[in-house]
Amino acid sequence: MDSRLSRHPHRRYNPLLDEWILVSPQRAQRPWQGGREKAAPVERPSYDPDCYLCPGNRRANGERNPDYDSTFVFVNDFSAVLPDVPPARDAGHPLFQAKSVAGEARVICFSPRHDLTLAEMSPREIRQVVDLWAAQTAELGQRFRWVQIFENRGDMMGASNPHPHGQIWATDALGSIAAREDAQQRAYYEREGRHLLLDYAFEEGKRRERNIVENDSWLVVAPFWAVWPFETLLLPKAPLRRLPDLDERQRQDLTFILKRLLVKYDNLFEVSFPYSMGWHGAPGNGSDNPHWQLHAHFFPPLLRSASVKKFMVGYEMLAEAQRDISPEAAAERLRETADAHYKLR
């Protein structure tokens, strides 16, 4: 890569969203006298009688969880989307458009143990989560156009409960970001006859500047256009459209690469690393969507320590996204962190 990019301000293009980001590597050493986050408690009990997600406990709506011993899925008691909604009325003016949206929101408990995270779970336990993600995508994708699987980990990312869990929001409409990814991948496929993200994975595999971990089926990189300081992109090395399409080898390899990535995140600042992550797969719109390539995004907010996070304010809110530490520097730091979880050392 041009060495000048590691020292001077420049903009980078994100072909997946058709947008630019300002990179200011010279600001990485600026002193910090701003806000600092409080660290989450290091130790939690394996069972919390007051947790709404622990096995056998009563949830906020009065229902009682089963005594599950692996994973557990239920319809969100406070769903953001609902299956039956009345049509929105036409406001009669193009500046006041509204459309009704139908959907279903579910909660996925990754483990019955209150004190774990995906990073601390065994490969066998993570594999159960991978299979559940695929099964839920297959089921909901038959009824809804978009199935968004995601996890918000940690207080810093707005998680309302520390129990290891994620969510699924399935809707009959594509979200704005999903629609932009769809359009960009379609345009590239029609122009080049190849998948945008497969070409990108191939090029990153050759350059090895932003690679973090990989195995036979998967590659994790700090994307060239990353916005968040330690943002990563998880890519399959073969054409894949949706999670249910994964074969046995790809599922097993995904299990192990998730474990490695998440342990490296935790080891970076020796803290249960906060992030928002989510899967993007081809829409369930009745089309084969040959232009789509499955992938997952990880957006962690931490910037320089366990207590200092990246704020999206000012220029970011009014002009375009901006970052200080370069994706190449972030990838190098993550690559060099140990593969054994710091709690076990």
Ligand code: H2U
Contents of the next structure:
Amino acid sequence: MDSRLSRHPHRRYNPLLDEWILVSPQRAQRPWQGGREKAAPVERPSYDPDCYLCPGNRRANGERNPDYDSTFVFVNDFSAVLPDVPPARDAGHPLFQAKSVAGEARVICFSPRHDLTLAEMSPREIRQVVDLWAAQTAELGQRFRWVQIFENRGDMMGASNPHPHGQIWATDALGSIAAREDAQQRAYYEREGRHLLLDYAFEEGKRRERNIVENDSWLVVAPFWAVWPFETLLLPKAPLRRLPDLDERQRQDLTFILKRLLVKYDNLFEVSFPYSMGWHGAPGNGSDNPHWQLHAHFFPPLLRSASVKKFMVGYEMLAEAQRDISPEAAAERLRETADAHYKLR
Ligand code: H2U
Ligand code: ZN
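Given the form predicted on its own, state the structure of the form predicted in complex with the named molecule.
Time for the whole complex; same chain goes first.
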């Protein structure tokens, strides 16, 4: 890579979202006397009688969880979207537009064990989550255009409970970010006759500056246009539209690459690494969407230690996203972390 990019301020283009970010690598050494988040307490019981996600416990609405022994899905008791909604009334002015949206929100428990995280679960257990994500996408994709699978991990990301869990919000409309990725991938496909993210994965596989972990089916990179310090993008190496399309081999490979990535994340600052992650697959509801390439984003907030996080403030709120440490330096640090979880050392 042009060595000037690792030393001087510059802007990089995000082709998935059609936006730019400011990179200031010369600033990575500045002193920090601001806030420090407290590292999360490490010891948790394998069963917590007060947890609303543990097997057999009562949830906030009084319903009792089954005595599940692998994964467990339920409709979110405080759903952000609902299946039956009245049409929104037209406000009669282009500056006051509103639309109705129908959807369904679910919570997915990854494990009955209160003390685990995906990073600490066994490959066999992670595989059950992969299969569940795929099955949920297939089912909800019959009824809704967009199925957003995500996980908020850790207090820092606003997770309401340490029990390993994620969420699914399915809606009949594409969210704004999904709509932008859709338009960008479509335009690239129509122009080049190839998939934007497949071309990107191929190029990153050649350049090897931002790659972190890789196997036969998948590649994880710190994307060239990453905003968060240790942001990563998980990419299939072959054309794939949606999670339910994964074959046996791709599911096994996904299981192992998730495990490797998440262990590296935990090892970086020797803390259960906080992040928001989620899947982006082709919209459902009939359309074929040949321009889409399945992928997952990981957005971790930490910057320089288990307690110092990146703030999206000032310039980021008002002009555009900015980062100090370059994606190349972040990828190198993640690549160099050990493959065995620090708690097992
Ligand atoms: P988060 O940790 O990402 O907030 O996800 C937990 C979800 O669990 C949250 O959306 C739901 C909350 O609405 N929930 C229930 O559905 N039932 C409960 O008893 C408590 C929390
Ligand atoms: Zn629990």
